[in-house]
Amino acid sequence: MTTYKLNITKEHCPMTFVKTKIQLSKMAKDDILEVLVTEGEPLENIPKSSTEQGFKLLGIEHVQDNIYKIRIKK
């Protein structure tokens, strides 16, 4: 098991699920994925649609300012 890192605090939806999704697709089965986003959609659309993906959403977490950490298994 891999854990892999997406910052996209600087892209906007819907490129910051296109980006997400694109990592997502290169990594193994439990692997997971910890991205970087800013709240509004990105924090709303991420877990979201990586769930009705069949993705498994291990947590959110605020990490500083309006920037929060999604830890997704693949």
Second form
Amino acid sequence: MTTYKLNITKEHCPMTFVKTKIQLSKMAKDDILEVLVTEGEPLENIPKSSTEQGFKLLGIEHVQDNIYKIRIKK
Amino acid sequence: MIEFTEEQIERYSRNLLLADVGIEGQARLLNGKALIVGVGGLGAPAAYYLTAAGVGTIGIVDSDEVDRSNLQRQIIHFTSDIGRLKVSSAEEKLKSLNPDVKVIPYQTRLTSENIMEIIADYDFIIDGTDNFPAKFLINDACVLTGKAFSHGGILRFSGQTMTHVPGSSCYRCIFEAPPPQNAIPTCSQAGILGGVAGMLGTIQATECLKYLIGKGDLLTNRLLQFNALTMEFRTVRIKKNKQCIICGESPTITELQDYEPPICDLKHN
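If the structure you just shared is the form predicted on its own, then what does the corresponding form predicted together with the partner chain look like?
Complete assembly follows, chain above in first position.
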């Protein structure tokens, strides 16, 4: 089980989830992805879209200012 | 795992977002090969959507030149293309739309002599022709070689389409042979609303995309018919016909044949 990191704080919808999905597709089952997102659209949609497409949301934590870390298990 | 460029990720983002397409489906599209027979009312929208979606290789077959009367529905050809070969006009638009796609033009009319060689390399064939001899020829060639194809027909405000894959019912399971000459008017005699051609060609393109990504239920063993004037759609279940003369239990057609092309005294096309 490996943990990967992805920073999509510079991306905009829908590239935020597109990039997340591409990273997840490269990973093995049970691997974990830590995605750095800004609050607003990505913070709302990445967890929702990820669970809709069959990934498991492990948690969301505040990093600093408007940056959050979303942990997703494949 | 295929590596997409940043440009591809952006271009195909709406496909990549779909759970049923995603990275794997997009890779299948980019590796897919579709042949569009006729770049007219049906083939034009079909070619646009397949190209836009990133189907990697698209063959286009047409022997005609662009005529002013085509422009009302054959949306891949522009006024400035009048007199040009349809395959050249279409190739230019498709390459401009998506440089990822390899477009292979065949400036010819399909016959029993050349169809096997032309379809051999393709995964899926779209019948966008305007005459019965070509429709039966495409059906027969695809059934005999085990190719998937989409049949399409339009007239006035109506359209019909079905998809064949190896083992499913074929066009001859429903229609054994072409109707007598002039029993059914052609579009050039009866007229066709441009949007109706667009609707049907778009359904055919969608079937091709579904086939290539391997998701969903194709229009196999079903004939979809619609009337755009009432905007009513119906799907007729079709059973594989055991007596079908090409795919039944004792087929009498074992090699290709050419039916007489339609005789039309109107200005060509």
